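Just one chain follows, in the form predicted alone, and it is written as structure tokens.
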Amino acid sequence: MKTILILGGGVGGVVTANELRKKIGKEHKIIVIDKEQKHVFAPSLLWLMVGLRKPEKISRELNRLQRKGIEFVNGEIEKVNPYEKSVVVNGKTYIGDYMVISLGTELVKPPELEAVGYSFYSLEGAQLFWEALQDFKGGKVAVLVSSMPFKCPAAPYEAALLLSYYFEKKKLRDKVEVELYSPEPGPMGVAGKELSAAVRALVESKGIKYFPEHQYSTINGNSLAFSNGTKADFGLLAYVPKHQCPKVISDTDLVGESAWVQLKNRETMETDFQDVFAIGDITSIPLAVGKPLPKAGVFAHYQAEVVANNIGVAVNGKGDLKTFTGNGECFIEIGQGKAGLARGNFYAEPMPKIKMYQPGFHWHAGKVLFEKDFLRRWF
């Protein structure tokens, strides 16, 4: 009998567990460990923040995995030992034959931002922002990327676009200024200059004021200050919190110079430790362009399928190994029931080969179907 420990109940962890359960016999144990009781479908937080979703519609209890023969342990991971493939949770030690690390990023809300703004990267923050938004009748709304790196590269731009459309529907657009501040030189830069320019043009075509290369420094009341010396007042603030590697992992030898988990093989997601894999946002995968692979759920999903397949081959002693090729796609919500799509290969050299598809109703419908299918299929 083999035991597979899966750390994290996000996209990567849930897909790994489900795919593994299909591939290996019930005599083998699959254990998913997460400090949260619920899985939140993160792409839908953007809809939640503008009132297009309810919290209960975009989350699922992780203990539902147990109906599929997957054990779920709810608790804080206190220690990870990649040498022994062991973890300590709620004072109890679990030892595996294989370990898959899919803990994502730790989101840190700067206290001074949390006091006056709302992080739309969490269920609670997006819901609180929606409650505040309903009382907002005019003035400046700021969308702030507080630091780099951050997951879901399109999300701040989608947030600004959805807010612009929300005020349009409410017939308040002429009374509201929507502004977007980011330390990036341009949107979704890893995807190339052409796509970055297309997203920027889309944002600015909606009357959204975009301020790239603005690194957040401090806040005083309702005024943001940036390292380049500029300041910006606001009436309502939605922000992307700081992202960092979870301390329980950064305290181990899994982490490299990037401050994220280092991989031995970016195609199989193997780490330097035997039978220990890492997938999703917790990794840093260098690309030929000199930047890391973006942190996005689609990559965690595809990497999970590869890892589950390859562990299944090892456990069963038969089957064909698979590799993660660097392919991915991202819906870009723009409001009006429309979305665009960026799709391509990020491992391509010398530059990622990404294509931006014209926004339309069909891409938005595609994201809605994806949301429904994900929550139905994996739980």
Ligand SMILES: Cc1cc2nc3c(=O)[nH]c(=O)nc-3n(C[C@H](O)[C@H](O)[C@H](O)COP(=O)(O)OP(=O)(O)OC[C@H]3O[C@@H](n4cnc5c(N)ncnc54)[C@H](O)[C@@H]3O)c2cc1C
Second form
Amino acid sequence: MKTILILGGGVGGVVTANELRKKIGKEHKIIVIDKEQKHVFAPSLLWLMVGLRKPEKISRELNRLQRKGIEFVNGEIEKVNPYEKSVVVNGKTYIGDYMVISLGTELVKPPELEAVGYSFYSLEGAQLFWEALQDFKGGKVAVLVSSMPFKCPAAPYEAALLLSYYFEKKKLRDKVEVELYSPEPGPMGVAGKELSAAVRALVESKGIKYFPEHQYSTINGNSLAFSNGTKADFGLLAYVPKHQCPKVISDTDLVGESAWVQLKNRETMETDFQDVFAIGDITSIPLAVGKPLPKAGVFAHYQAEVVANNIGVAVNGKGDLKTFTGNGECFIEIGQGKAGLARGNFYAEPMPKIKMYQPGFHWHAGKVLFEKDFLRRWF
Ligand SMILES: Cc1cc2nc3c(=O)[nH]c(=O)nc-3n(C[C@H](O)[C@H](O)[C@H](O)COP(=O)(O)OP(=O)(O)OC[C@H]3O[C@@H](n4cnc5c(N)ncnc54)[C@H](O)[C@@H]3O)c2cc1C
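May I ask for the structure of the form predicted together with this ligand now, the form predicted alone having been displayed?
Once more the chain from above appears, this time first in line as the rest of the complex follows.
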């Protein structure tokens, strides 16, 4: 009898648990541990913040995993020991034969930003932003990327585009300036200059003012200050919080120079520790282009399928091993019921090979279908 510990019930954890349950017999235990009771489908936070979703429609109780024969432990993981493949939760120690780490990123909300703005990267923040948005009838709305790195490189751009469309529908667009501030030199830079320019053109074609290379430094009342000396006033602020490796992992030998989990093999997601795997946002995978693989659910998902398969092969003693090839795709919501799609191979050398597909109604429909399918299939 084997025990597989899955740390985190986010994208990577939930997909790993479900896929593994299909592959190994019920005599083997699969345990998912998460401090939250609910899984939130993060891509839909962008719809939530403009009133196109309700919180209950985009979240699912993690307890539902139990119906599939997956044990769920609700509690904060206080300690991780990769040498022994053990964790401490609610004062109790769990030891596994295999351990899959999918604890994502820890989001840090600078108190001075949180005092006047809304972090739309969480369910509560996106919902509070939506409540404030309904009272906003004119002035400047700023979308701010407060620091690098951040997950889902497209999300701030989608947020600005959806906001622009929201004001259009409300017939307020001529009374509102939508502005986007980011430390990046351009949108989604890892995907190459052409794609970055295409996303920038899309954003600017909607009258959104884009300010790249603007690293947030301080805030005074409703005025943001940047390290390049510029300032920006706003009436309403939606911001991307600071991302860091969860402390419970940064305290261990799993973390490399990047301050995120270092992998021994980027195709199998093995760490330097025997039978300990790490997937998703908590890893940092250097690419030949000099930037890391973006933090995105699509990668956590594909990596989870590979790790589940390979643990299944090891437990069953038969089957074919799989590898994560670096392929991925991302819908880019642009409003008007349309979305674009960026798809390609991020492990391609010397540059990722990514293609941008023209925005249309079909890609938006694809994203809606994906949302429904994700929440139905895994819970
Ligand atoms: C607004 C927004 C839009 C997005 N849109 C897209 C998109 O369109 N496409 C895409 O590919 N990606 C998108 N993403 C990114 C995607 O959500 C993440 O990349 C993905 O969730 C990463 O999966 P993960 O399993 O690594 O981490 P997560 O899904 O973040 O899961 C980590 C889990 O670990 C738990 N945890 C952390 N620390 C502890 C602890 N100490 N004890 C117990 N539990 C703990 C957390 O509660 C969490 O449930 C978006 C993200 C946001 C915020």
